[in-house]
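The chain below stands alone, shown as structure tokens; this is the form predicted on its own.
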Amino acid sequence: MPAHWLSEIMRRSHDGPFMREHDFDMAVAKTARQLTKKYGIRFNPQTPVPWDDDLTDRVYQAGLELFLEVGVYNMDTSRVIRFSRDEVEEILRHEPGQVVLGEGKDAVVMKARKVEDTERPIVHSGPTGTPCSETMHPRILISCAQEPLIDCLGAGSVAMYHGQEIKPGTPLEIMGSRRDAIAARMAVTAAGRPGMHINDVAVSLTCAGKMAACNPQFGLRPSDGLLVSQMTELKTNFDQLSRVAFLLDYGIRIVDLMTPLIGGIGGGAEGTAIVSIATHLLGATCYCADYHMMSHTHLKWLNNTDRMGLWIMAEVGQALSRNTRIVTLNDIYTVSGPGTEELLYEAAAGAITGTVSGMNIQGCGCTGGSLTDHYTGLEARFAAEVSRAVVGMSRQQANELVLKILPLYEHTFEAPRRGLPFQEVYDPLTVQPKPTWIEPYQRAKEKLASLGIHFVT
């Protein structure tokens, strides 16, 4: 991104066309519907992992057209930031296609993967989006950082500070953010991986809170990352743009977080896929993102492991892989929780879909992020094992597998098996899984092996 570009974004935030937020939402919804029809995009529940390259390229073109047509809405000025096709294509041409995460012996290179890539994805884990208690948070982080197949750690968030609720914009946010950054640094150090990339401190909801997490010695280093968020759909504000200004100066990795809602403004699977392409373009043009975290979420179930969610994941991953050098990862959200086989099957479906569709992997947002301490390193290990087992698999084979796995969990969406909190499935002192969690893990692994997944030993 040129040095003057962020100031140009600011100029357009003040000089762009004025629009009421409701009208912008309606424009996004209307345009997404029109583009779905124009490009003949159709969701098929029997192909949660599609392999139609022509359809995938149409999804990309529709997403690009949506972004050019509606632009980005600045909620602080009620102005629309618009870009020309030449500007967007120029920015995309300069995408590096890879980013170094972490430092020293623990550094990894996360790439813009290809569809059906034979190189394994980089795997992120941690309770990002899942609330943690002050007591269990450090142990949950260690449970993830100690897993050999996990490459990067998300620091997650704790809603309390010494028993007091953390509210954005207060001193407690600053203090909580620094505490959680220190906890993440201590976790990767305790796991013998002091240079491991930490991809966010999620307790902070303001720019000041994110800044407080940065400390080269005790907190987040330039080799780590911090999230810059989008508001649904295709919206930003000055707080998010201020993060970009700080993060560019600090030199830390900028992570673009998007949460398109399945059943929201974009409508069903087709419109949400189109919107999801456009949100990646927002992250590239407005945030100078090093990588993108796609956290599309079902409006009702708060997951993305249903058939629509998987199809969107696959189409967007493939569309970006085939048409850009954007580095992206799927953020797997499940309805189930730790201690249940259903959680592992959901994680497997997300890992398979993302891996063969050119994405890197993040997992798992257990219980849709609704229950405190419902997160462990074991389901992250499982997602990584499944991902590694299907590297190089064709999309047709992956689709057949996912169709076999879906019946193992999709019947629970209306009555989810939420599972147990960390302290009931892990020993908090040894930070090792208890038999009550190891046994379902082993059963799920045996079941998937019987379905044709050949785990790497």
Second form
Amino acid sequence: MPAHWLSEIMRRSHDGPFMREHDFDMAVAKTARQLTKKYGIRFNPQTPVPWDDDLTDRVYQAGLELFLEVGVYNMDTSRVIRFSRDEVEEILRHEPGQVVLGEGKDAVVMKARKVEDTERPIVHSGPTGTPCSETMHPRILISCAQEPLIDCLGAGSVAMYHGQEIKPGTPLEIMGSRRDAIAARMAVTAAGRPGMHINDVAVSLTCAGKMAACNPQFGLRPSDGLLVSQMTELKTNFDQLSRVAFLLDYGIRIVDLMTPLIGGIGGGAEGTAIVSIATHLLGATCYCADYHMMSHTHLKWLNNTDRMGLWIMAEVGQALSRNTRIVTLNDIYTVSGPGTEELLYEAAAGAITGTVSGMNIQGCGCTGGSLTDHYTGLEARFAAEVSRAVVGMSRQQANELVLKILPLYEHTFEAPRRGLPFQEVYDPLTVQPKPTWIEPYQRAKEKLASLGIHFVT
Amino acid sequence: MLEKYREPLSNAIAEGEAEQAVELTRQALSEGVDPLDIIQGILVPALTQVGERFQAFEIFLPELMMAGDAAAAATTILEEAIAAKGAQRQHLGTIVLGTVAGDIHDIGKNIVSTLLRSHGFNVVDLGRDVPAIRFIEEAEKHHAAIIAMSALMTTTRPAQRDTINLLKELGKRDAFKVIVGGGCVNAEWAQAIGADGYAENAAEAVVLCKRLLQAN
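Starting from the form predicted on its own above, please write out the structure of the form predicted together with its partner chain.
Once more the chain from above appears, this time first in line as the rest of the complex follows.
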């Protein structure tokens, strides 16, 4: 997408209609509700993996209509950026439908997958939304990068720099961002995969921080990616748009991060699915995104592996796959943490749902990203193994499987099993999982095998 | 006379029908119903029930926001009526609330704000990206009892401690209770930075504020 389009976004950021933020929120909420009725969209908790193509196409049309109706809110100018249907359709027509991630022998092609695709999804892992300690962070990254089934690494977020708390907009943010980029580069190199795609450095909350992560030799290269975030729902600001300007110039992959809240402005499952379609369109139109990271989050539990979360994941994945060439991945967030079987069952449900619904996979945001160092490569391996096992499976079969898996973890939502931090379940020296983590992993595999998942050996 | 309006006004609030809520409120006032009775007897219980249903995930954020807007519209008229009588509305206490410096995430903070208002607190919402000194200046200006700070990100939560430290440095720590919350915040963090309390969600924030004010 040419940079002059970004100039047009800037013009609309200043010339678009003025609106108070609360009024914009209410407009999104009311329009999503109206469109839910207009298109007859109904969430059914018994079909977390739906297979009704007509319903799916209506979800897409409703999301497109929401985007055209309400537009995008620029929080810095309190003005609404609007797009015509022709503009949106023109941009979508030019979506390449795939993106090369990484370089050399480690490069992979991440595609806009088909529903029930027989080709496996690309799998990302890394503690993007999970805080890490300075000491464990490099080991956690290696634990992910060394997994053969993981294709791309998220560099994660460390809140400290040499013992000092990092604050956004300070030199420590710049230093922390560079350090984490170097740690990620070292992790993929240590894993023998120096060209592996690194999908973000999450410590930085400002454009300057993101820019600091870029260094062709030691940090992020054009073959890597950096996130440009949306604020819930359908909002942006100049800091995010400034990232786009820089990232376009650097040539790095632009990753559109969205976090639609389940139970938030969109309302229930139906409205949140509609909003999630619209947020993808924001990423395509305003951020020139190469791919999209869908991190929809339950307002109460911070996960997306409940029935509503899975249904939204499935509907949005299928809707985008059937109607666009947008490349997207579902970012699996769980309530449970490392060392627990429940985490693995949540990861499995997310991986199955995403895989048959035309998405690529990222995981897992353990404990909803709330606990430090609660992230390991093993749960990502598990998600990837489950994903491979169900490639090509029909959505009906996937739904039956997920319905069997859900009772294995749903009861933990109100009292989550948070598990243990990395150093308790992995040997930090060898970066190998300890028996305390391997044993539940094996039990979970056996359990899922007994439910009908045939793991690829 | 209050009973006549209890059900229709409660329903109007719960359904987020602001115009209907305003109309019913005007009618009630014209029939001589005490505005304070309307607030305490109808608005606060109706919004409390909406908050409980939201907490139970029976309804979602739009319903909560619309109910809050409807109640706010009715409250504006009632406060005018109270002022016209030369009286003053009694609040449970004033809370200065905001998302800390560097953090622009405010959905959670907005929910807390709505629920606190619904329970009868006077909430001064400073919005997001609020510097430490502004929390303190606004708390002094509004004679607040509590400063409440939200932070979503690990890298922004230290700003909660900055405010507490600045209060200490200015010799004003004992003037206010300070409570914290947000995605990356937990009870251990609250204790470590010397906050007076932590709430995991909006409903807990209401309970916490009531407890802190009772202890005062």
